[in-house]
Every structure is written in structure tokens, then in C-alpha cells.
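In the form predicted on its own, a lone chain appears below as C-alpha cells.
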Amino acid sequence: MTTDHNAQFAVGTETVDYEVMHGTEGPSVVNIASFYKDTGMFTYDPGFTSTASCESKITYIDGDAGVLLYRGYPIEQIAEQGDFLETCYLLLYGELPTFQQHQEFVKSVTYHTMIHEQMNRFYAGFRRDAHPMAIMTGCVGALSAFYHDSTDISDPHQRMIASIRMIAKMPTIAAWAFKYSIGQPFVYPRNDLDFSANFLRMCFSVPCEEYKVNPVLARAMDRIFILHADHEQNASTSTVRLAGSSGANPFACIAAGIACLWGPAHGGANEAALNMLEQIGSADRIPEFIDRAKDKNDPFRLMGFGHRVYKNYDPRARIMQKTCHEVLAELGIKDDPLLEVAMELEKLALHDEYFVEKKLYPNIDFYSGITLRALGFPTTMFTVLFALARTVGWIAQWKEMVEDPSQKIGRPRQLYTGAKRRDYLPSAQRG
């Protein structure tokens, strides 16, 4: 990072000079940390869309160019050539692992996949029809009650153990939330399976028969995890960082991130995209819905198109599209009506002046919902899978924040528009 002093703000008759900070990629930022002290005013930025809340070395997005980098590596290369645990190592430690480091990391994660047996009873406390995300939020927060030896955030060793535990135990917690929601017995993890194969087995096997993991489906699941592993300072990641800035234990921070991810504008977008395709129903009705999407007076929106950050084709969407085709072909689903609608909708939207002008390109949610449904997951599990994958990103961001000496407890300010100061009156004197 480099700096210079060339940003000036004229405030009344005064001119204040501020430091401009330049990162390795992306826009420079103006350091306004002393703005209130210098001027007596705050800046106003709803949604923090023009505010950098931290310095980070983990993920970089160029929304205009359609670029996503994990530690400098393009997402396309990682998803095509790497695996999820290798990606976890990269996000946590900054470099791709050597063969030996990879083997040791995989072993560490594999041998932490079981969760405390008393957690069984915790699941039983939920209603049988509880949403899996409600179960996830509660169970992850409860981990701090079981693993006291990794909650001291000032201890680097405990931070490392907590990181491994979260990555390792999340698939088990997620799979058990799924099993509980459908009334099937819990399936314990097996150390002879890789991360994604293990997860699929815990979700779909039953005690009464042998379950054989399909390698094509396991690879697809692994790729989905890679694509969702991190995405810079989004709402849930910012929530994890904000919770962590208070010194909260890592399990509580991740639970906060899961709660934020549950929102339909964030983690629930792929479910919304699938519901939209089902609403359209058939390819011949697409023009009708495109016309509705253009109508400002119609509340209908094309879900799965456009992105808060990407103003170009979401690089993850191309990989997800390919993965979707591979899964459908492997399962023999040749004539999926939703896929037909999705393909035709993408084709029309990409050639329609309205969408081209507004740069409403398909995003990852457009294809991931179809893929997850084909794998056998109900829509209630879509956000759970998102949380499972994003855990490593949250942990990496939390770890980076804790180890950054410049970070302070988060404390956004406000523009107050409420009542001015007034005096309290006893009830008998109020008119």
C-alpha cells in the first residue's frame, strides 16, 4: 500500500488535506478517519457503498470487468483446477499449500468433523418443522459452550484451532440440520471420504442401505463451495467483522454472519431465482415476464440477474452454468423445464437492449438453484449450503481483522432526524 496527500475538502472557509491510500488493485481511498475531528461533521453513506471499512489482502472484486480473485488467483482457475480445502488454506494463510501442507491441512480438518455428542440433544430442542437456517444459527452459536479451549481470540493457537473446527464441523452441523428437518437419523462423518463427498453422504445416506458417493456430483458440490467461499466485504462478512471487533468469540461471530446471510437479499437469492423460474413455467411465457420486468409499475423482478457489485458477467456464473449442465447430464435430466426456461431467459435477456443497457447479466444464483435442486436439496437448504461454503471466508476475514493492529470496535455514526431536546413531563401534566 502506498499513500500521498492530495485530497482536499473545502468545508466553509477552511480547506482540509487528507491522505489518499492506494491498494494493489482497485480504486484508491481517501482516509477520512479524522474528518469529524477536523470539521465537526460526519460523512453520510447509506449502505456504506462508498466506504472502505478495512484494509484486506483476501479477496478482490472488479465489478466492471467481471473479475473475482482469491488472494490474487482468478476464481475460474481455482474452481477448475483446485479443491475446496485447498481454497480454504489459501484464504486462511495467503498462499496455495505445498503437497505436504495440503495433506496436513486435509487431515486436520477431517479429524475435526465430528461434533460433541451432546449437540444431539440441542437439535432435539427445535420443532420438527424448524427452518434449517434457524437450526444452523443456534447450533453454531452453541459451539462456544462446548469448545472453551478455542475462544480466547488473543491466543494465535486458539484462533487456529477455532478456524479448523469451524471449517470441519460446519458440514456436519448443516447435514444434521437437513436430516432433522426431514425426520431422518443423523449420519456421522467418515474419515476416508473427502470434504464434499463426506457432506453428500451425511445428507443423503440412510442406515438401511449402503450409499455410494457419485464423484461427478461430489466434484460439483466442491466447486459450488469454492465459488461461494468468499466475496469481499458483503453484508454477512461485514457483520462477522463488526461482531468480531467487539472481541466476541469466533463461534458467536460466525453465528452472526449466518443470521445476516439468511436475508433474501443476500443468501436467499438463489432460492428466489428458482421460484421465479417456476413462476414463469415455460419458455413461451418469457417475453411476458421480460415486459413485466421493464415496467416500472410492476413489482415483478427478474431474480438472478444483475449484482450489487458486478456490472459485467459474474465470473462465477459461467462456472456455475457449466457445473449445472454436468450435474443434469450425470443424473440423466435432459429435459428439465426449469433449465430450458433458464437458458432461453438468459439468451433473450443478453440480447435485449434494456438488459444490455442496464448491464443485467446472469449471476451465480441464476444457475445454482437449479443445480442444488438436481442434487436433491430442498430450497430451505440453499442458504445453509451458502453458509457452509462462506464459513471459511468469514473465518479468514475475522482472523485478518483480529490480527490487524489498526482495527477498532465498529461504531458507525448517524444523521439524526428525530425530535429536538425536550423535557419530561409527569403523566398528569401531559395534554
Ligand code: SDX
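Rigid core (definition): largest C-alpha set, two forms, superposition within 1.5 Å. Positions refer to the first chain, counted from 1. Just so it is clear, the structure is predicted and the values come from calculations on it, not from any experiment. First, how it differs from the form predicted in complex with the named molecule.
- Once both forms are overlaid on the rigid core, the distance between the two CA positions of Arg190 between these two forms is under 2 angstroms.
- Relative to the superposed core, Tyr147 undergoes a C-alpha shift smaller than 2 Å between these two forms.
- In the core-superposed comparison between these two forms, the C-alpha atom of Glu104 has shifted by less than 2 angstroms.
Moving from the form predicted on its own to the form predicted in complex with the named molecule:
Only one chain is given; partner chains and other molecules are left out.
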């Protein structure tokens, strides 16, 4: 990073100089940490549309060009040539693993996939029809009750163990949330299966017959996890960083991230996008819904469309669409009606003045729902799969923050527009 002093802020007759910091890619930043001390004013940026909350080396997004890099590697190359656990290693440690490092990391994750047997009872406390994201939020938060030996965030060894435990146990917790919701017995992880094959088996095998993992579907699942692994300082990652800045244990921080991801404007959009496609039902109804999405008085939005950062095609959406076609072909699903609606909707929206002018393109959630439904998951599981994959991104960002010597507790201020000071009135005098 390089810096220079060429940002000035004029306040009345005064001008104040600020340091400009230049990164390796993307916009530079003005360091305004002393702005309040210098001017007696706060800056104002609800939604953080122009605010860099931290310095990071993990993921870079160029929203105008539709570029996504994990530690400098293009998402297209990683998704095509890599695997999810290799991506986890890259995000956590900054470099692609050697063969030996990869083997050791895979072994370490594999031997942490079981969860404490007593956690089994947590599920029984939920209604069978509980949303799996509610179960995930509860169970992941509870992990700190079982693994106190990896909650001292000042100890690098405990941070590493907690990171591995989170990555390894999320598939088991997620699969059991699914099994519980459909009233089927839990399936334990197997050490002779790779990460994604193990997950599919825990979700779809039943005690009555042998389950054979389809390698094409396991590869598709693994690629979907890669696409969702990290995405810079999005809402849920910022939640994890803010929770972590108070010194909270990593399990509690990840549970906070899961809760934030659940929102339909964020990770919940994959579930909402599929529900929207089902609501549209057929291509002839698309114009009606596009009109509604454009109507300021109608809260309806095209789910899976638009993005705070991407003002071009989300590169993950292209790969997801390709994966969608591969999965449907492997399963012999021809002319999936929802895929037809999605592709027609995309075509019409991308030629509509409103979407063109506002630079609204399909994002990762637009095609993921069709793919996940074809793999056999109910819509309520879609955001759970997003959380499973994003856990490594949350953990990597949390680790980077904890290891940053300059980090301090996050504590934003406000513009106060409430009542001025006034004295208490006893109720008899309140009229």
C-alpha cells in the first residue's frame, strides 16, 4: 500500500489535509479516522455505499468490469480447475496449497466433521417445520458451548482449530437440519468421501439402501460452494467482523453472520428468486412482473437481480448458469419450466431501459435456486448451502481482522434528529 497527502476538506475558512491510501487494485481511500477530531463533524454514509470499513488482502471485486478474485486468482479459473477445500486453504492462508499442504488440510477437515453427540438433542428442541436457517443460527451459536478449547481468540493455535472446526462441521450441521425437517434419521459423515460427496450423502442417503454419490453432481456441488466462498465486505461478512471486533468467540461471530445472510436482500435471495420464478410460472407473465419491479409503489423486486457492487454481470452468475445446465443434463431434466422462465426473464430484463439504465444484472442467486432444486434441495435449504460455503469467507475475514494489530472495536456514530433535552413529567401532568 502507498500513501500521499492530496485530499483536502474545506470547513468554513479552514481546510484540513487527509492521507490518501492506494491499494494494489481498485479505488484508493481517504483516511478520515481523525475527521471528527479535526472538524467536530461525522461523515454520513448509511448503507456504507462509499465507505471502506477495513484493509483486506482476501477478495477483490471490480463491480464495473464484473471481476472477482480470491487472493488474486480469477473466480472462473478456481471454479473450473480447483476444489472447495483447496479454495478454503487459499482464502485462509493466502496461497494455493502444495500437494502436501492440500493433503494435510483435507485430512484435518475430514477428521473434524463429526459434531458433539449431545448437539443431536438441539435439533429435537425445534419444531419439525422450523426453517433450517433458524436451526443453523441456533446450532452454530451453540458450538461455543461445546468447544471452549478453541474460543480464546488471542491464541493463534485456538484460532486455527476453531477455523477448521467451523469449516468441517457446517456440512454436518446443515445436513442434519435438512434431515430433521423431513423427518429422516441423521446420517454421519464418512472419512472416505471428499467434502462435497460427503455432504450430498449426509443429505440424501437413507438407512434402507446404499447411496451412490453421482460424481457429476458432487463436482457441481463443490463448484457451487467455491462460488459462494467469499465476497469482500458484504453485509454478513461485515456483521462477522463487527461481532469479532468486540472479542466475541468465532462460533458466536459466525452465528451472527448466518443471521444476517438470511435476509432476502442478501443470502435469502436464492430462496426468494426461486419462489419468484414459481410465482411468475410462465414466460407470458414475465412483462407483468417486470412492470411491478419497475413500479416505485410496488415493493416487488426481481430477486436474483441487481447488486451493490456489480454494475455488470456477476461472474459467479455465468458459472452458476453453466453449472445449472450441466446438472439438468446429468439428471436428464429437459426444458425445466423454471429455467425457461429464468432465461426469458433475463433476456427481457437485460433489454429493458430501466434495468439497463440502473445497471441491474443477474447475480449469483438468480440461477442457484434452479440448480439446487434439481439437486434435490427444498427452497428452505438454499440459504443454508450459501451459509455452509460462506463460512470459510467469514472465518478468513474474521482471522484477518483479529490478526490486524490496528483493529479496534467497531463503533459507528449517528446523525441525531430526535427530541432535544426535556424534563421528566409525572404521569398526572401528561394530559
